[in-house]
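Starting off, we have a lone chain in the form predicted on its own, written out as structure tokens.
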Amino acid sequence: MSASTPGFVPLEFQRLSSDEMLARAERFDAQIQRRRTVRHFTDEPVPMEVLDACIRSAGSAPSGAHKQPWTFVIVTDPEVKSKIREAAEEEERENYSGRMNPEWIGALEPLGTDDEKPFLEIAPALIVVMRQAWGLGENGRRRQHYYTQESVGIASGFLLTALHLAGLATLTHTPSPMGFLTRILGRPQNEKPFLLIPVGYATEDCAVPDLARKPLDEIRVRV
């Protein structure tokens, strides 16, 4: 296809050389990086506008057939928050009580988490990422919509990447199942929970685990 095929405008792509494709890269991955789960969180409100960029930027994620399967809930009220702890606590003590083998205990183990979620009130914003299964259009009718898992994992990505350059803290929360979620936030029923993510500033006295990534050549296969 071209910019002259009705539907279709011009590719704004900008080339580099190597040395500065190369520069970006290694800025970038240096800034990644850094970027760790936290659970200690001031209570300190977060700039409205901040959020909003960066949920903008998680919306231009590709998805299939570009239905954009996705809607993201910002949550700062007080009452909505505490709701949402004392749901998720109650799913996870369901969790670590039966359902989660010991092997998957033992292996969450070492991270330091247990089915008390104090961050989901004390963060100033929870980001509610839902997935649409399928899409709703005039009088309710259903339409069909592609790929969403992998249209929403990327887009959740392409937040957590923004919402950490921007100079924010984040926990990717999965309180399993999260079908709470959907009935505190009145939300439809096309709508279902994919990740709930506190957003705020970290405590000055925060740690993390002590943790090392797998290098390069344990994550690339060159063929």
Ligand code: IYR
Given for the second form:
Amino acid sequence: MSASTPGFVPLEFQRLSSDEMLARAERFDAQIQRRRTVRHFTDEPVPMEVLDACIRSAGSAPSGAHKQPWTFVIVTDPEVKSKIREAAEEEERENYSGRMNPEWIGALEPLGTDDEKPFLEIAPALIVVMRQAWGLGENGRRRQHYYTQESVGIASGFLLTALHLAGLATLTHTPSPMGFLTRILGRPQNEKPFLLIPVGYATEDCAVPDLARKPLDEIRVRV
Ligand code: IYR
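Rather than the form predicted on its own that you just supplied, could I have the structure of the form predicted together with the ligand?
Now the complete complex, all chains and molecules, led by this one.
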């Protein structure tokens, strides 16, 4: 494979010095370490162009056979947000009253979550990440997609990172099962809700759980 191979183009790869690599890696680490999941948002609107730019970044993620099996639905309409809140809380009431076992409920205690989800109405935007389980070809013919969980997971990571670096607060919310989102948003059956991300600004008095990240020595092994 070379740049003269049909279908291939030269890569713009920038080789950096070790010092520069470390400086960039540490700078990024310091920025991303400040990201926290936020559950208390103001209702202040966010610039749509910022969301668009972040979604463009998410869409640059690698994907199985480059099928790009994702759709990002931006919801700002208060009526749609209310419908989503109502349906999500219905599921969560069941989750908290028995669908999650005692160990699970206990694991959530430090987070202080419950079945009330006011942020679904208060946050100015919800980004619903949809996983395209299959593609739609001509006449609605099913086209295979590959490694969709991995692909959409990576794209969601890009999205959360981009939103954080742009100065926005996010929450990774999974009010499972999430099938209601396909219905409320009027999306086709090949799109499966993957993640519901409220986006906005944290309130002035927003507090977050006092959590520690596992130290490097615990998450990295060298073999
Ligand atoms: N979906 C529920 C419960 C929940 C589950 C996990 I795992 C979390 O990390 C947080 C919450 C809720 O949103 O409350």
